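Let's start with one chain on its own, the form predicted alone, as structure tokens.
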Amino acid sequence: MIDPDQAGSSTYDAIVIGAGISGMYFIYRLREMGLTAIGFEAGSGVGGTWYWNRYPGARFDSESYSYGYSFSEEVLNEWEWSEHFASQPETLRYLNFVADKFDLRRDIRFNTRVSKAYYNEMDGLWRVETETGDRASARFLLTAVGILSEPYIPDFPGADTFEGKKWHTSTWPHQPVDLGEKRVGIIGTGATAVQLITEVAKNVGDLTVFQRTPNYCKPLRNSPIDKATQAEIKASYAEIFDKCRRSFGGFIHDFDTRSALGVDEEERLEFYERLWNERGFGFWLGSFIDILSDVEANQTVTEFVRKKIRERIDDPDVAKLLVPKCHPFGTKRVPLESGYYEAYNRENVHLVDLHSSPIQCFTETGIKTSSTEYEFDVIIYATGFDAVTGALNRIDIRGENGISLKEKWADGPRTMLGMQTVGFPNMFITAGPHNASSFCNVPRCLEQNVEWITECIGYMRDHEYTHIEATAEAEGEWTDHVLEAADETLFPEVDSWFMGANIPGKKRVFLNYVGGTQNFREKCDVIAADNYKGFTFR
């Protein structure tokens, strides 16, 4: 590989976009290679999500010990979750300990974000620039920008003119910010704000949430780990990483191998109500294994989970409101909640449906509906994220013949396993279009991403091949079998970031992967053993 003696201290066998959980994994992994690199991140420490999204509330919907790295023994065996489902400040805190452990920082820029990203085709080397000024070459050009990293706030009329305090739940401060007296205006009911609401509503002086559309969540049910669970986990970590290998979502819960129209309404129910009481995401992912692509089935569980809402709100009229009537369970992201529906009873919260009463503008002191005005101290946008796609978007990353990647991916995304695209060789993508970790327990399939990537690269220096790219053949294909799962479920029939719905202007496109995790996996491995069939080298 390059030899950073020879080609000059800006030059590196890699670049690495990001410095969350695969962005970490990268410097360990490439470095343990005795290769060099450098990772460029915008923010002033290590975590990616954990690091940005401090809002109150903010905490794993994965279970802690299924979402940590797997790859060392060490951090395993010494650190440990002190709940089910970790909060912000402890995952964060966890990300860190890692970034200690292995010393990553030290070839980590940070407050240092990519503005532009070429490839040279003359020396093969991509060149990268910062907003800051900063330069840097490498053979590879590793992306690990995140999949909801890119913030989305609707261009709302007069949004300049509000004279309160405002931001993105992805910008939450990082001193402490007190709604104690103050009157808060939250824009969104998606799985963040779900999350958000519960949190602020305890503590504010009068809050309003303007909803778009409801969503359907589930209980939590998190709690601390007892000293005899911790031990119980620490020694079934290998079972549990081998469960989530081999599940759909990469989740210790799987789903169900029966129909939900093939057992009787008795036992039906009586499943239903186990998977509701258990924590996690099983009630979403370890169900009936047809309720994500029979509309008779899924609507089983819908009107399950309509009932189990109406029961928890005291406003018939809110409820009203609070129940999802567009859209079949399961088909967008299911929020995890632990008192949600509850804030509504509070007497100081109060709800605004944007579809009878939309927003027309903001105001010097407020938000005006087409009914009413709104006075705020505060207006929180948990507006959501342009997924998937919306970070590599922001980066100027160009590729042969200038080919723009944005430009590419205007009509929708064309890659071969999410990890690669035709025009655009040495640049391999984690977490992005096509791949199964934008569809997943993310931890889980960043991990494989990374040790696919690196081990290819490796195979690249003892084949002395010094440059890689997908073929058109392979990215069609690939392509075309991404799209074929969608069609197999119900999601594409639903407007969701997982279809670029939520961004105007937006290629209305299936983004992820829902072949299943495992398989997956298996795909990339076969692809492997076979000397990387569907690309090619020199």
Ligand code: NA7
Contents of the next structure:
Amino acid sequence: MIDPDQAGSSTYDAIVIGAGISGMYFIYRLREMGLTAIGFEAGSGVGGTWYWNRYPGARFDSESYSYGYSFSEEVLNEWEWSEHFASQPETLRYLNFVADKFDLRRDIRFNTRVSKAYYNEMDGLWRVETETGDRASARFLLTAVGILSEPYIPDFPGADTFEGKKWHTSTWPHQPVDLGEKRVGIIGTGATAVQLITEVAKNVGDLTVFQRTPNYCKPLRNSPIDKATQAEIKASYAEIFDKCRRSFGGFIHDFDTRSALGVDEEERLEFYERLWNERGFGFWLGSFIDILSDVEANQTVTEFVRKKIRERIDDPDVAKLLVPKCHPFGTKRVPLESGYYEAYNRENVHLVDLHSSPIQCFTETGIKTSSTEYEFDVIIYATGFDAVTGALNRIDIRGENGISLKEKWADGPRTMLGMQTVGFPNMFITAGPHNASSFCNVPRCLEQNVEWITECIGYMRDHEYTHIEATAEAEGEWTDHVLEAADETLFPEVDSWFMGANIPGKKRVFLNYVGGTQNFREKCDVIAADNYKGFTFR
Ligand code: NA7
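Go ahead and give the structure of the form predicted together with the ligand, now that the form predicted alone is out.
So here's everything in the complex, that chain up top.
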């Protein structure tokens, strides 16, 4: 390991990019190991996703008690979640509580966005530069930049001419925003918009939603956690996390091993009805095992949800627009909602179908579609993210011989376990492509990522290795495995951020890992136990 005194004050064992859930945990683990680390964070505080996404209605879709860090008994004992699905302000308070508890901020530089990271073969160190002119070097480059952290704003003609206010949901202003008397336009109807629209509709002058593709939304069924339940949760954290560890998606829900077609209709509908009435994602990730892989099995659940949606909307024409027709249930991220459909029953909420009348341009006063001109005080982009690879590509990352990560991945990512890529020695990626964390109750997988990576660094220290790199063969095998696992499902048939298909010009290829988080963990463990088979050390 590098002696910082010998190599200069800005040289560390590790540089961590990002101070969200994985970045914070990296800082904690590296410090515990006696290593030096510096974190660079673009925001002015910790929290990552929960720091940036301050829009009204932002909250967990994971059960709160399955979402927090599991590594510290003290944190588990001291923190109390107030609701089954905590809101963004509460989650940000939680992450600040963890940062305070372990005094993490002293190793993080805030308001500091990394612009460049390049590997120097001469000394085997990574050098990092920030937009604010900081420089640092380290043996290990640990990226913790998030899955959904690079906002996507479509290039609408005339956007700059609009004289009102406009922003993306992930850069919601830090000061309170009063929309009570305002005419507001929201573009997008993904998981973010579903939460936002429900809240904004309650207190807005007039709201117009521009929808391209409707989604299948499932009721969240949130409620406060009462005292008795709180005590039960605290007493059963070990079981909760064990359940998550053994499940497909890192949730407390897991698939039923029966086929949807293996039971009669009455039993199937009863099962769907029960899951529908339960909290959270059980209806999606606790359903029959084949709803995401077999078209016929999927049709049974798709029809069930369509009926549920229709029932809640007063105007049949609006209902027609809000019921998805073109993709099977569950093949895009399922938004969880708390009154979303009823928002459209309000007189001051209007839905515009962009398929029949696409947006032509922004004007000084609003938005012009092919059929109508709308006037707004505020326009909100709920248009999603350049997911999984976007935040990495924003940084000019260069490995051996100056090879650029963005260029290497132009035809789709190639990785080993989603945590390393050939040509970029000593660089580890959390929440990257091909990593279980991209289709997971995220912190469950991020903890696994951080623990696996730091244990690998510990292994290198014990063996006096200074250089680790995945082999081309292992990278090829893992990449093939990721794509084969996706091909066994219906996901690749649908355009979504899972496929990179939401970004014009982005290679359409599956970015996540849907082989199951429990399988991912097992594969990582087997590789580590086999002296990190698939990696070379020097
Ligand atoms: P999503 O799920 O990518 O949704 C983005 C929404 O924006 C979606 O409805 C898009 O319609 C719409 N969109 C994107 N570009 C355009 C243009 N050019 N015109 C009109 N509408 C557009 O992002 P979210 O932020 O909601 O959710 C991301 C993740 O965050 C989510 O999966 C959770 O994990 C949390 P489209 O469907 O592409 O037709």
